[in-house]
Structure formats: C-alpha cells, structure tokens
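Next up: a single chain in structure tokens, the form predicted on its own.
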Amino acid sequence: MMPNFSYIRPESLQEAITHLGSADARLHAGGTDLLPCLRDQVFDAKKVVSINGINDLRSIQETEDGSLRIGALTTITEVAENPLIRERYAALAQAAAEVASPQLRHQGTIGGNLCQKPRCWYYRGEFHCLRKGGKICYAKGGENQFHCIFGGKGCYIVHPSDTAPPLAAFAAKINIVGPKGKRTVEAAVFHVEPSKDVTRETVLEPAEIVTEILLPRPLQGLRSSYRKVRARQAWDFALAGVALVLQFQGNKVTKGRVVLCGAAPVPWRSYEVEKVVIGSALDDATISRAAAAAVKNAKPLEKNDYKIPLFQGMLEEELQKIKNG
C-alpha cells in the first residue's frame, strides 16, 4: 500500500534542496524505483519532491571542448537514441538499450539509473537485513543464486545499474549539488561499497541532487562495447555483465578499463583484466587468459557459482567482437 505523502514540485534546484532537508523528504524524478519502493514499504516518506519542473536537467550537449554533457533528467531512451553517444560512447547507448522494458527507458531518468536501490529480495522484502539497519544479511546463507561474487563484505547485493558500468569505464564524471554548493565526484567512485558503509549505494549526502554526468571527448583509437547476460530479454537485471573502453593502436591495446556488472555491490572494475589486455595484442591466448583472470579472486556463494563459467564464457566473446572493431 501506498503511503500518504505531500508532493512538491520545485521550480528551481535551490527550491528543491531546501524541501530535501525536511525529514522523510525523497527526491522524485522518473518514479521508476521511488514509487515502487515506498509501495512495498522499502523506506517511507512524508514528502516526495519532484525536479521533474527543472528543464535545465534535461538535455545532451557537447561541449567547446567535445566533452558530453547529460542531464540527469535526461530519459534511459534519449540516451540510447542519441547519434553522438552512439558513435562516441557506444558502450554507454548499449548499455541504456538494455535497461529494463521499453516504457520504463521512456520514464526512467539517467540520474534516476545511477541512484536505484539494491533489487535483493530481501531487501526488498519484509527483512530487517543489515543494509536496512539490521544485523545480518540474509542473503549470505539463503537464496543467493543472483547475488555477488565479488566485494561482498557484509552485504551481498549486486549493484543493479546497466549504465553505471559504462560511465565508469569511460571516466566520467558526475555533478551534484546540495547544501553545501556544487561539487564533482568520479563515476568510479560514486557508488559506496558495504565495506565502508552498509548502509549506502552512493556518495550522496542529504538533499544533495545529481545534476549533470560529463563525459570526456573518446580518445582516438577507443573502441567500446557493453555486454549484458540476463534470464530473460526484457525486465531482467544482469547475471552478468561488462563494459570494455579499449583503446587500440594497431591491433594493440594500449590503454583502457574494463567494469563489471552483476558481479559485485557496485560496478566492479576489473583491474586483473586490465593487466592482461593493456600492452597486448587481442589474440587467443591474450583473450583466454584475461577471461580467466576476471574471475581468480571471485568468491561465489552457495548458490552462484554458476557466475564464475558465465563471466569467462561471456568476457571471451565479447573480447573477440571488440577486437573486430
């Protein structure tokens, strides 16, 4: 059941984070994720605050110096139809192609992507687990077929964003402003790992509000690509998943970042990959060996150790496609 709430639509992003600062406020912009949430009683609100108002938040542009700029409003679909990120950022258009199911692509917000809660059942569902406050995960020893093989110290969720990959892999970098003013954080290092705390998904303070995500001009040579294996084709979130930004001088890799998704509590970035590929070559044995070290630190639970073949069957392939430009 839905619970009462007031609902505030601001007119400005100053407006807008003086609302957040009330107890209980939540910001509102695509519904994707709040509604559903405060429908199933995940957190509750006695004030939701649209931006849905703020027109300046929704747009992409380029740059003078051929950056990208995105506005959070910006729709999962503009992002996956926009010519210029399908030719520079392919891996990012890919990546929003694969969001959810058509309708949610044309309501959900980019920004709105990048913050969504954890979609673990049992956070989800009627269990206090630790990430809610409580003192356990009951992920760790229930059913956990869908859960992470990596970073999972405490809480074994895995982050459920498809965009947030490619940001990461990409190097952008995300704007937010809140009470205190404006400030810039890395896409790599938006997202909180429950190491550090258990209780959060982003870097996010109280009333602060992403803005904007920057993109840097692609480098010549950069190849890209995004990979998504999912139980079904539409609505599924990711068993498995990469984004590869490559960049290639000849038939060598000389520089680049491999992320992955469905794999940890937040997009993890393959650094062992790295390694393998980055001064190499993407022959068959380069290509086999990065596979097999994508997944030599992976510490599957119980029931998804089936995760482990998925990503070197899935980094193989999608290796080999990149190489072929």
Contents of the next structure:
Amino acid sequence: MMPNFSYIRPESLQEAITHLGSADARLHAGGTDLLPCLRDQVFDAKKVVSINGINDLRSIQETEDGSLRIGALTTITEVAENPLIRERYAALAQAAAEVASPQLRHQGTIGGNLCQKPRCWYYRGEFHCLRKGGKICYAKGGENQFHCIFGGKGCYIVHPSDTAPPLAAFAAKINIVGPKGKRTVEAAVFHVEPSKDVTRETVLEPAEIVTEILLPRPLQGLRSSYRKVRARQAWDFALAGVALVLQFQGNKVTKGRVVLCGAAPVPWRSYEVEKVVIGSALDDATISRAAAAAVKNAKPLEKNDYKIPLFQGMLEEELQKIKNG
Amino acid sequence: MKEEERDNYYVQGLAVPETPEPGAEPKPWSKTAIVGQARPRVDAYERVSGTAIYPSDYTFANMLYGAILRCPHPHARVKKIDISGARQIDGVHGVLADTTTGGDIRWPYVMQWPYEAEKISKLFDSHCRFEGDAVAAVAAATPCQAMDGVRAIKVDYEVLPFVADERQALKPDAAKVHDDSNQVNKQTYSRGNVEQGFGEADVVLEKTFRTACELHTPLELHGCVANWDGDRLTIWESTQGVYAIQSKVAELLGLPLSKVRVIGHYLGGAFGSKLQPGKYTVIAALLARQTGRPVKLFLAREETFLVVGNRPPANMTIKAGIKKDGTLTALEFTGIATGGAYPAGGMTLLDWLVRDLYTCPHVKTETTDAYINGGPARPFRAPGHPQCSWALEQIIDDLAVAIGMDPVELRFKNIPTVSQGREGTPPYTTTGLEECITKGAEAFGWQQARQRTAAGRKEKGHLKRGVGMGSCVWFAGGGGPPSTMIVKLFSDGSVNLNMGASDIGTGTKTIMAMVVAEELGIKPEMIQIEHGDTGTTQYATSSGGSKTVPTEAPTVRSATIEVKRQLLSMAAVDLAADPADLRYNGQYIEVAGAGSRKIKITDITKLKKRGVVVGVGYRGPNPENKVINPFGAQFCEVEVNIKTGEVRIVRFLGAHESGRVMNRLTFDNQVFGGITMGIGLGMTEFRVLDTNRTGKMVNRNWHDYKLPTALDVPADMISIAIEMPDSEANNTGA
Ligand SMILES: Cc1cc2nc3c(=O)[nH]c(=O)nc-3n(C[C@H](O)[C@H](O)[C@H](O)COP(=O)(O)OP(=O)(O)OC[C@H]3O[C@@H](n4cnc5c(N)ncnc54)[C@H](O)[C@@H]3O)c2cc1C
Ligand code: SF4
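Now show me the form predicted together with its partner chain, since the one above was the form predicted on its own.
Complete assembly follows, chain above in first position.
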C-alpha cells in the first residue's frame, strides 16, 4: 500500500533542491524503484519530488575534449542503444542492455539505476533490519544465498546496479548538485560500504541530485566488456558479474580496471585481478592466476559459497573472451 | 433469415455419425470431420480483445472492497484484538473478526477429511499456525480505505516457537505446530519382497533427492465478488468449479444449495489452486451480509504467495535394483513432505510413479507428511508426480549408466501393461508408454543427439551439451460420472450448449462446441455455450486432474445424440415414415434409400411449433476393472557452461498419449504449458522461508520468486501426439 504523499514536479534544479529539503521528501526519476519501495513500506514519503520536468538532465552529448556526458534522466534503453556508447564504452552499453526487462529499461533512468535501493529480501520485506535502522542483520545467519562475498560488515547486500560497475571501471565521474552547490565524485567511490555507514548506499547528502555522468575519452587500445550471470535469463539481478575495462598493447594489458557485480555491497573493484593482469600478457596461465586471485580473499556466507567457483569460472571465461578481442 | 444464411450453419456435405438405437451407448467416432482439428478457441476474440469478463473484472454500483488482516508471524496466538480503530476509518462499512458473527466458522483445508478431524482451523483462528493466516477483515468503499481499515486494527500477538522445515519438524525437539506430534500421517505400501529383489539384482543404487516448494501464482489473483439478494447469495468467483464453491460455502454458512449461486465464466489460471473456495470467499460473503452491499475481495499478489497453496517440498530416498539385462528387480522409496500447518495432502501421490510407472515385482514405499508453520499444500498440476519423477527418473538414469545401457532401452525393458500400484493390478485401456518413447526418441533424434553431445563433451571448450529423457504416467485422467449436459437446438438450427463445467483456460468450451458440431454437422461458430453457473447450468465436478474433456465430452455427445433422436421422430411425422428408416445428415433428414424424400431440419413442423428441441445427456460409467491413464515421454537437450554452472535448455520434445486429441491447438498448448511449468520447478522456482530466525517467507513477490520467462524456455519445443484408439474409455475416445 502506498503512503499518502504530495507530488510536485518542479522545472528547475534549484526548485527541486528546495523541495527535497523538506521532511521525508523523496526524489522521483523513472519511479521504477521508488514506487515499489514506497508500496512495500521500505521507507515513507511525505512529498515526492519528480525531476522529470528538468529537461537539461535528459541527453547524451560528446564534449569538446572527447569525453561523454550522460544526463541523469537518460533512460537505460537509451544508454544501451546509443551508438557512441556502444562503440566506445561497450561494457556500459552491454550492462544497460542486461538490466531488468524492456519495460523497466524504458522507464528507468541511469541516475536512478545508480541510486537504487538494495534488493536484499529482508530489506524489501517486513524486517526492520540494520540498514533500515533496526538492530540486526537478518541475512547474516539467515537466507543469504544472494548476498555478498566481499565487503560485508554489519550488512551483506550486493549492490544491485548493472551500470555502476562499468562506470567505475571506465573511471567515470558523477556530477552532483545540492543545497551547498555543485561537486564531482568518482563513480568508483560514489557508493558507500557498510563498514563506513550501514544506513546509506551513496555519498549523496540530503537534497543532493545526480545531474550527469562524465565518461572520459577512451584510451588507445581500450577493450571493455560486461558479463552477467543470473538465475533467470531476464528480469533478474546479477548472481555474479564483471566489468572489464582493459587497455591492450598487443596481447599485453597495460592499464585497466576490473569491477565485480553481485559480489559486494558496492561495485567491487578487484585489485587482486588487476594486479595479476596489468603488465602481463593475457595468456592461459595469467588468466587462471587472475581468476583464482579474484576469489582468494572472498568471505562467503553460509549459503553463498557457490559464488566462489562461479566468479572464478566467469572471470576465466571473460578474460579469455577479451583477450581474443 | 435468408435461406443461404441459414445454410451457413451447416458444413456442406459433411458425413455425420449414425444415431445409435435409443439406449445404446455410441461407439467412439471412427472418422471425424471437426474433432481433432487444430481450431482456435471459440472465445479467442473475447480473451484477446479484453471483452471477456473475468471474475476480477466485475464491479457493481454500491460495491465495497474487502481486505484481510493477516498474521505476520509463522506461529502466534492472538492475545487481544481491538477492531474499533477500523470502524473509525473513513469509508469502512464492515469489520469481521473471530468475535463477530461467522468468525468461528470451522475451516478445513481439505475437502475430504483424510486425517484427524480435530486438526481443523476456524475462519479467524486466534491460534495462527502459519504466516498469512486470517485474523480479521474489513469492507470499505475503496481498496485503499479497506487497507487503512485493516491497518487500524490492533492485535496483540504472543509469538510462539515455530518450525519452518519439514526435515526439522520430525525431530523430537522441534517446535510443535499442534499440541502433539508434527507427524500428520505415515503411509506404507508393499508388494513382493524388496530384500529378495535387491538380492536378485546385479546393481543396486541408492540416492537422496529433494524438490523445493513450488508456489501457486496464476496470473489472475484469487478472490470473488459476493452479493446477497434477501437470503440468496451470489458469488462471482475465479474458480475451477462453481459447484465445488457452492457446496462448501452452503455447508459452511448453513444455507441450502439452492440459495447459493456461484458464477465463474472465465478464469485467469488456477492449476489446482482454485478447486475450492478460499477463506476469502466466505469472508466476502459475510462482509456482504454484514454491510448489505456487494463486496469484492481479491487478494494482493503477496498474500496469494502465503495462503493459496503450493506443491509441497519433497525429500526422497530411493533404492533401486536392476539386472544386467535391464530388468528392474526392486524399488524402495521413502518420502517426507509437508502440507503446511494443517492436514492438506502434503504427500499425496508422492510415491505413485515408483509404484506404477515401470514393471517391477518388488516395491516398498513409505511416505510421511509433517506439519510445519507454513501455508497449505494444494493440488498442483499432478500432485506428487513431478517430485517423484525427479527422484525415480534420475535413479533410472544412474542404473542405465551403471549397467552400460541406453536409458531409452532400459525404460523399454520395463513397460507395464497393468497398473501394478492398484489393488488387483487392473489393465490399462491403453498403454501408450512404449509408443511415446519410440516416437519421441525418433523425432528427437535421440541416438544421434546422444552421440553428437558425447563427442562434443570430449572437445575443447567450456560449453558442453547433454541430452536426457524421462517418462511418466498420470494417476487420473480418465474422467467419469457425474456430468449432466443440455443441448438445445433452436428453430433456426443454431444450438445452445448448457454445461456446468468451467473452462479453466484449457479450451473446454471449444472442445465441447466441436463435439456438438461433429455430431450435428453444424459449424462450431453456430453453438453458443452457457456454462459455469450453478443457477442456470447443470451439476459438474471441478475442472482439474486432466479429466474435464473425458468427463464432459461424452456427456455432450450423448445430449447431442438425444437431440438427433428427437428430430428423427419429429421428422417421421412430416415424412410419414418410420423413424428407424430415417437418416440424419446434418442439413436434412431423409428416408434411407430414398434420398428424394427428405426434409430440412429447420422445416420440421414440430420444431417450428415448439421453437426448441432439448436433449439431455449423462456421463455413462467407465469400464469396470480397467484403468484409463495417460502416458508420456519427454526429451531435452541442455547446454552447460562448465565454468559457471549456467544451464541453457536448448530444445524440448514431449510425446504424449492422452487419448483422442480433440483439438490439436489446445492439446499442444497444454503440452507446452506443462513443459514450461516443469522448467520452473526444475530450474528457477522455489519458496524461501527464513527457517532460522523468523520463519517468514522472504521471496513473496514475482521478482524474488522466479517464474521462468520466455528467455528461460526454449523456442524449439515440439509436441507429439500419440493417438491410440480406445474404444473402452468412453464414447469419444478422449
Ligand atoms: C523488477 C525489477 C528488476 C530490476 N532488475 C535490474 C537489473 O537486473 N539490473 C539493474 O541494474 N537494475 C535493475 N532494476 C532496477 C532498475 O534498473 C532501477 O529501478 C532503475 O534504473 C531506477 O531508475 P528510476 O529512474 O526508475 O529511479 P527511481 O525509482 O525514480 O529512483 C530510484 C532511487 O534513486 C533516487 N534517484 C533517482 N534519480 C536520482 C538522481 N538523479 N539523483 C539522486 N537520486 C536519484 C530516488 O530517490 C530513489 O531512491 C530492476 C528493477 C525492478 C523493479
Ligand atoms: S544484508 Fe543489509 S539490508 Fe539485508 S538484512 Fe542485513 S542489514 Fe538489512
């Protein structure tokens, strides 16, 4: 059941920020995550502030220095289908195409995808858990087959976004405006680990709005890919996923990032894999070492140790694929 | 009406079947013109265009909306309940709880009461034994106000210890669902001597299997609209059988059957979960009585996950012995399952395939039903069978590997012709298993596929393919009495069929129209069907158990033949002939051997005078000491990513012997639907209860409870019909 709330659709960022400053105000973009959260009483809202009237947030543009700006209101479908993104940032386009279902991709926005709430079934259900301000984590010692194997502390969610890992891997930046003005944050540190603060998922302060995402101009020899493993072939989050963004010189990896999905409460940068592959030729031996390194420090819960061979196998497969171009 | 138009009612030149002597049961048709075709549904337009009115579509002026307050704990006692808050909410007109009239109505979770009668619930039971059990209910002017009303009810619960896993439930220290043991029932079966059988075997294998709990979640939600007109109650319910709803509601409310009218024209899916009324049905009726207004009560999706039923989880150990030549010598099976917090048939037919599917002289089974603090089991597309298949077919495959025999050949060696699991081992009218396996294997290319995939597995690469198959028999499926049908032929030659049975989406109406059309030689489009209404149509058992066509089609045929008989005797007057000399040919009735002496059906004097001819048909008995069961064999090819464990189903083929195929489209539709549901059980669907801490269901939504999507089901699905003439089963051979 939906709570009673007032609804407002301002036409400027400034106005939106002012409205978001009032008590229990919630930002509404595509609403595909917000409305279910309200219906399931995950949190309450007195005022719903739609940013859909702010048209400046709705475009994909190449800037003069060759980087790309994606407005926060750009739909996931647009991200998946944009020719420039497909050509230069393949991993992002692939990740966007793997999100949810066609309807949700048409309605959901990239800004909302980064800011979406966790999918832990206790969090979404009638359980007043730690992340909702309660006293315990129900997943710890509970039904945690879809929870994290890295970075869990107090809370053991996996971050649900498919687009966040490639954005972190491409070293994208996120522009934010709020009551105190503008700021820019690295996508890789946009999400907050539970060890720092278990009640928030992003660095956003109250009434702050994500306005756009900036993707740097791709380096020479850059290859990227996104792979998602899930229990069902559509309309499902990642059991395991990986965004690979690697710069090659011949068959040698010179630079790059590896970010895991379905692994941790935030998009999880695998420094272990990066360390093995960067500076090496991506041969079979390196690939198996890298895949093994990926899960070396994993801490599975009672019901999700299947994720260890899964991540390892998936990384072997994906590194082989990207090696072959 | 113009002459040509009227002729349009008839299929030109169609050879209609001979009318049998009065009192003689007709033989199944040897040749058919309409039955067996691939015909779109008679109500396809209504369903596709949205003009079909489903029970959940009904609205009435003045109608209120009902909502139910449900216990949030798997096990709790209501210490105190205060409903006064609900009455304060704007728009709330009625409130029910255990203290209001009707609140203490006894509530059985099964129709037939197989176990101890005292393990019975009440409509609002202060001892809540599963999450979602009803505590109170509200009727209000809008659905939101009803929910607000529910939330304004204050309940003080004493939360009790729970058990949410049937494997734990039988341990001595488990929390008790009722006061005594958590064991509901234990059943054993034995034939021959399994010890002797294992002694004779060359190979004996034993393995343990589990299938998870599968939840009922049909597209149309569960619910109804209830309205009183004086002391007469009318219910529009999403149901598989209006008469089943009528009888239970009448019994529970103490009303004569004649005062309860239940209407259910369309239904958006049920699969066994709508064979009976729910508490929601009775609650809607009571709220409607309390408020004097129609009340609509459809559950929210989340509620349906908790209360409308499931295919219970099953834990099965199977031991099997075989000789090197492929002869099965012994099967021993133990199964533990749970019907939830009340007796609800948790282990129904769980051992049936072990008892009946393959020839085996020595068989012993033991099945145990345990209480847990969970929602009730319900019939679910062949209760017990898929669970048992999962165990039996895998051990058979393992035996095949162990003796180095092709799994298809092994199954061939053990095909029964009698039902070994039943008293007196009666024969089947037809055993299509052998043909299902042969034709299925041939069409699937089993041999080639086995070789190809085996060779592929030796090659490099991490995507490996394999093929598998399984066979099955369904315990029921033959149909039987009672059934009563009325066929009315109007003076213009068009026909009205009056049938009590529901069309649960399987195409019942279409098939019955085809039977009438076959018999009368008229076009199916000229037949209007009135059905699913206890006020105006005849008694019928619920549609389910694959028995609707074999129950209803013979009855329809008998009623239609009765119409023909009456037409013949009416025409005899016009033609001044003996009715025995007359032949019915669809458009005309003519004197045999004197084709010129004939009369158009619509010109028959008595028909014109009366305006209608009414034929009543009854379902005759099934053959004595014979078993009418369908058989099947299914084959599939899968691709496994051996690095990640991902499985892709590449193709699927089902070969089924289901009696006469009445309509090829609806037949294939059932086969594909069944395969899809099987993929759900095997690959993506499972209920998750928070067994350690709270006992609550954590995946009660369509996102976390994963039904297979179109991408999880192979595009390459083939249905093969194995039709074996069956002259004994019934007069249609269906
Ligand atoms: C059934 C289902 C399946 C799904 N499967 C997937 C999946 O497989 N992969 C995946 O990645 N996602 C998946 N999603 C999530 C979906 O992609 C997100 O719901 C969607 O991207 C959110 O976008 P939106 O515009 O609708 O956000 P909204 O619902 O409008 O907002 C979501 C949240 O973000 C906040 N927010 C939105 N925009 C901004 C902004 N510009 N600045 C600050 N805060 C903001 C809102 O306040 C809200 O809390 C699924 C969702 C559903 C319902
Ligand atoms: S994993 Fe996090 S969101 Fe889930 S129950 Fe634990 S604290 Fe709550």
